[in-house]
Structures are given as structure tokens and as C-alpha cells.
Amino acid sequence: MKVAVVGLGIAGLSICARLALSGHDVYGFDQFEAMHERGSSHGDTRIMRLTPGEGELYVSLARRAGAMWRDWEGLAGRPLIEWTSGLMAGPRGSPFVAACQSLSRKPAALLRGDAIHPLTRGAIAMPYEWDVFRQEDCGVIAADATRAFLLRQAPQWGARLFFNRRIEAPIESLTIRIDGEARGFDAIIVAAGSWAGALLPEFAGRLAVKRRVLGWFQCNTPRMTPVICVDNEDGVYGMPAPRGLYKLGLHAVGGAANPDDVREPDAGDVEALAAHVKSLLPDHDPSPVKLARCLYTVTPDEHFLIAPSKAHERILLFSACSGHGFKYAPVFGQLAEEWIDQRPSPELEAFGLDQRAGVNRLGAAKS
């Protein structure tokens, strides 16, 4: 079969990698020049979580792709995944932390915030009055290695892979125009991220731009620090990054934006991020050594959404989305394959628009 992959994060190569590898004719194009880092799969560093508090589904997920990032690495030829345990925290009675604590296949008496201190060794503090659940299936996933393995191993399967080529909005059949040229396809998927509502406009309302800002801090005496994700206001998550650096981010903090036109990090991006590292990460200098911006896109229900277009039934959203998407994402080809060879799949059905009530055997999002 003859797909269309539009977009080229780490969705869009997954799904050019796989669909190529089981035989179909593949080519994706990229508004952008390849490693770009205007959208959401930029980076050095992403959190991997084999038990994610978002639901049993997405601990399916996590799991499957836990095995498939050893085969990326095997082909790498490199790791791909530095393993350094999490804290999953929040207030007393956090049902994150408890959604974390009964998925997980060992579970654990909680922690109390107290605690975390000395068994950080400094580098971390939280209220004493906090839950925390301790969990060793987390790690720190080489974003920018993986996108740069992907571009090198679509090719070697026979993706073709295009850059700089400017695909004309909307997209309402298997005809699209690329670079004003009319070319045909017999599936397309759009799997542009912030970008994906202007070519589906049919989508646009359950796909938010966010822009989101992260912050690199030193820490005085480098050593392995614990992925962090917390339940609390901002929803504080962070990450131990090359170089002894420490990396921080806000979940639901930064606003609206244009993908297009995306505002810089500022003196208030620094204050937020910096009362963080201040309260939670004390043996860290809150002046950050760089800032970042990304783009989230976010459902209102923060599950991915993945859904045919009304327009043509071979045409494909696919928003593996709401800023919690990178951990699996050598699952994502094996979705769009499944979607593509038209085979049940409890993960489409679960995460398409029919079934949004499902959300129940989801469970709650949390980044």
C-alpha cells in the first residue's frame, strides 16, 4: 500500500520505520529540515515510565515498547535508555500516586516526603507530609539519539523521507498537494502534532497548542538523580539530563499558542521553574544554565487521539499527544499498522473519538 506520513517527529519516523519494515510503500514529508526543534520531539532528554499513572492501558502500552526500545537500541547499536528509578509524589491521598502505586506489578508501602531527602542524598526534598512512591521502572530516554536513529533506519527499510516540503491545508482526500504538486495515495496519515488541526480542521477542536518551558540547573554536587513526576498545581516533572545537568519542566503551566509563532522563555518562565528547583531540588543553583520552549498538544481529556477522518475513511489523525507520548513510541508503528491492515485493536478503539467515554478504563492523565 502506498502511506503518506505527514510529519516527522517521533510519531511520524515510528510509523514511516515500521510500515516500511512490513512491506508498504512509504513516504513522509516534514514541513521542517530533519532534527528540527520547532515541535514537540526535540531534546535530550525524555522520561520513560514502564508503569505510568495514566491507566492500565497506557501500562500496556509502556510495557510493549519497553521490549521494542531494546530492539532500537540493539540497532542503534547504543542505549537508548538510561534506567535511574522515579518518585512519583504528591499530597497525602494523591491519586496519582496511588494510581501509580496499583498498577505497578510491586507494589510498595508509600513513602513519606521526609524521607526522600536523605535518601537522595540531598539533591531532592519534599513535604513532609507528601506520598511518594518509589518506582525502579524509570528512566531517562536520549530523545535527540533516538529521532537521529530513525532517520537513519526508515531509509535503510525503504521510507522514503522528505524535508522542507510545505503539504497544503486542509487535507480532504487520498490527493494531497505538496509543494503545489497534486500527488495520490492510497493512506495518509497526519501525524504533525501541533500542526495536525490545520490539515484536519474536522479535529481542531480537541487538539490545544500549549507552549510549555524547560529549565536546565546545575546541581552542586553532580550525581544520578530520580525522574520526578508531581501531582501537585503546576505538575512539576523532571529529569537527569547529559552533563550533570538537571532538567525541569511544568506540566500545566505556559499558556496558549500559535505554532507558528511561539513566544521565547522569559523572566517569568524563569521564576516559575526557578520556585520549583528552590522547594524541590535544594543542592540545585535555581539560575538555569539554558531554557527551552516545546509545544504541547492536549486533548481536553489528555489521552491520545487517534481517529479517521470523516473526510476519507484511509485518512488518519494520529496525536499521540498531551505531553506524555514519547515513552512509546516504538508502539505507535505497530498502531498505525494494525489501522492500516484494518485489525481490532483495544488500544484504536480505546483512543479513538467513538470511545472517548472509555476514558474510565484509561484512567486519569497525568504527564
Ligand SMILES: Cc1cc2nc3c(=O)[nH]c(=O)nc-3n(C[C@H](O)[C@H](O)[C@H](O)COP(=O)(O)OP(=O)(O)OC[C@H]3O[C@@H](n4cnc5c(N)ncnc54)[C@H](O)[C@@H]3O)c2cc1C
Given for the second form:
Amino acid sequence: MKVAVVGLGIAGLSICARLALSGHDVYGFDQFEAMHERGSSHGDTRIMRLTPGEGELYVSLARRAGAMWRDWEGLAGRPLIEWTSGLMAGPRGSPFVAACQSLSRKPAALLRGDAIHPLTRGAIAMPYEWDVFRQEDCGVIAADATRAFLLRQAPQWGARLFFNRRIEAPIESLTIRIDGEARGFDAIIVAAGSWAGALLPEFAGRLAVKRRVLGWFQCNTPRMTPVICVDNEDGVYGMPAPRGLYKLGLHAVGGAANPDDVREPDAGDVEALAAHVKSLLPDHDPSPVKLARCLYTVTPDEHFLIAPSKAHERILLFSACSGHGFKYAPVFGQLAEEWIDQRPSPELEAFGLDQRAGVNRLGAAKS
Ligand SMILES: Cc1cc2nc3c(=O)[nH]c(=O)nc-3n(C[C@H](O)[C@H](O)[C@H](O)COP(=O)(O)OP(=O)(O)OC[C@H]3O[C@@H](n4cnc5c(N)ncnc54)[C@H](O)[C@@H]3O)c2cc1C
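Taking the form predicted on its own as the starting point, write out the structure of the form predicted in complex with this ligand.
Below: every chain and molecule of the assembly, starting with the one above.
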């Protein structure tokens, strides 16, 4: 089948690689250059959690992805995930922490927050009244190294990738327009991140685009520190980063953004991040060594949205969004293939619109 994949972030790259490996005639397009830093997939690291508290379905996806990450590492000839522990934390009674505990295959008692400072040899501090679930199955994904691997691997399997080609919006049929030229396909997968709503306006109301800022902080006594996910108002999360730094982000802080005009990090961002460094990372300098901005595409329930267009059943929106998609990257290609082959897929059903309103296996989102 001749398939166009619009958007070559981590989702589009995974989809191109898998469909090409399966023998499809794959054409991938991105509006920017390879490895650009204007979407959601750039940067040194992402958090891996094999037991995501976002719900049972994500746990099975993460475990499926975990095995496939090992295949990718074999092909890449290098590790793509550095495994470590994780601290899932929040004020007492946090539904997210409770979900992490109940979904875990190694159930253990919750810790009180003040146990964390000695446990991490002074790297992380949490208030006594927080619940903390310690997960051993977390890791740090080498995000840019993964993109670079797929940029090499997908063409080796036959995918044709085109950069600096902006597909014109909207997409309403199996013919797309690139630089004024019309090209027809048998199927189109729109993995356009924060631009997906412009390309498929029927979904725009469900895809809010948000600006997010990350900071890298120097530890006075560098050591391998756990990843953290905090279910508080700001949704603080953090992970070890290269060169002994610790990277911190705020899942719930940052306003609406126009993806074509995103404000660079400023003093307000530094202040918001530094406040959390002072309380959570007492052995770190609260002045960031580096800052970066990134785009979140957020659905109202914070779950992925993967759904066929009303304009044509062979056009698929593939939005692996809301700030937690990277870890599942190897599975995205499989899900796309299930859709192309029209195979039954509980994941595609759950991430679509038909079952969305009812009780399903998605569970509660983190925040
Ligand atoms: C700050 C931040 C922290 C995160 N932390 C984690 C984490 O710790 N763990 C985790 O698992 N996930 C995390 N995520 C989520 C994860 O990174 C995203 O889910 C994932 O990167 C989304 O990838 P994507 O391919 O859907 O989107 P993108 O990477 O944005 O790719 C979309 C692509 O489409 C292209 N495009 C758009 N319009 C057009 C057009 N008209 N024509 C051609 N090309 C077009 C864009 O140029 C872009 O390259 C985080 C995300 C952010 C932003």
C-alpha cells in the first residue's frame, strides 16, 4: 500500500520504519529539517516507566514497547534506555500514586515523603505528608539518539523521508498538496504533533497546544538519581541527564501556544523551575545550566487520540500526545500497521473517539 506519513517526530518516524519493514511503499514528510527542535520529540532524554500510572492499557503498551526497545537497541548498536528507579509521589491520597502502586507487578508499601532524602543520599527531598511509590522499572530514554537511529533505519527498510516539505492544510482526501504539487496515496497517517489540528480541523477542538519549558540543573555531588513524577499542582517531573545534570519540567505549567511562534524560555520560567529545585533537589544549584522549550499537544482527558478522519476512512489522526508518549514509540509503528491492515486492535479502539465517553481501559490520567 502507498502510505503518506505527515510529520516525522518520534511517532511518524516509528510508523515509517515499521510500515516500510512490512513492505509498504512509505513516504514520510516533515515541514522542518531532520532532528529539528520545534516540535515535541527533541532533546537528550525522556522518562521511561514500565508501569505508567496513567492506566492499565498504558502498562500493557509500555511492556510491549519495553521488549521492542531492546530490538531497537540491537539494531542501533547502542543502549537507548538507561534503567534506574523512579519515585512516583504526590500529596497524601494522590490517585496517581495509588494507581502506580496498584498497577505494579511488585506491590510494595507506600513510603512517607521524608524517607526519600536518606534513600537518595541527599539528592531528593520530599515533604513528610507526601505518598511515594518507589518503582524499579523506570529509565531514561536517549531521545535524540533514538530519533537519529530511526532516521537511519527507516530508509534502510525502504521508507522515503522528505524534509523541509510542508504538507498544505487541510487534508480532506487521499490527495495531499506539497509545494503546490498534488500527490495521491492509498492511506495517510497524520502524526503532525501540535500542527495536527490545522491539518485535520475536525480534531482541532480536542488538541490544545501548550508551551512547556525544561531546565537542566547541576548537582553538587553527581550520582545516578531516580526519575521523579509528582502529582501536585505543577506536575513536576525530573530525570538524570548527561554530564551529571538533572532535568526538571512542569507537566501542568505553561499557556496555550501557537506552534509557529513559541516564546523562548524567560525569567518567569526560571523562577518557576528554581522554586521546585530548591524544595525537591536540595543538592542542586537552582540556577539552570540550560533551558529549552517544547510543545505539548493535550487532549481534554490527557489520553492519546488515534482516530480516522470523517473526511476519508483511510486518513488517520495519530496523536500520541499529552506529554507522555515517547516511551511507547516502538509500538506506534505496530498500531499504525494494525490500522492499515484493518486488524482488530483494543488500543486503537480505546484511543479513538467511539469508546471515549464510556468506561474503558484507559483509567485515570496523571493530572
Ligand atoms: C517537554 C516534554 C517532555 C516530555 N517528557 C516525556 C517523558 O518524560 N516521557 C515520555 O514518554 N514522553 C514525554 N513527552 C512526550 C513525547 O515527547 C511526545 O509524546 C512525543 O514526542 C510526540 O511526538 P510526535 O511525533 O507526535 O510529535 P512531534 O515530535 O511534534 O512531531 C510532529 C512533526 O510533524 C511535523 N509537521 C507538522 N505539520 C506538518 C506539515 N503540515 N507538513 C509536514 N510536517 C509537519 C512537525 O514539523 C514535527 O516534526 C514529553 C514531551 C515534551 C514536550
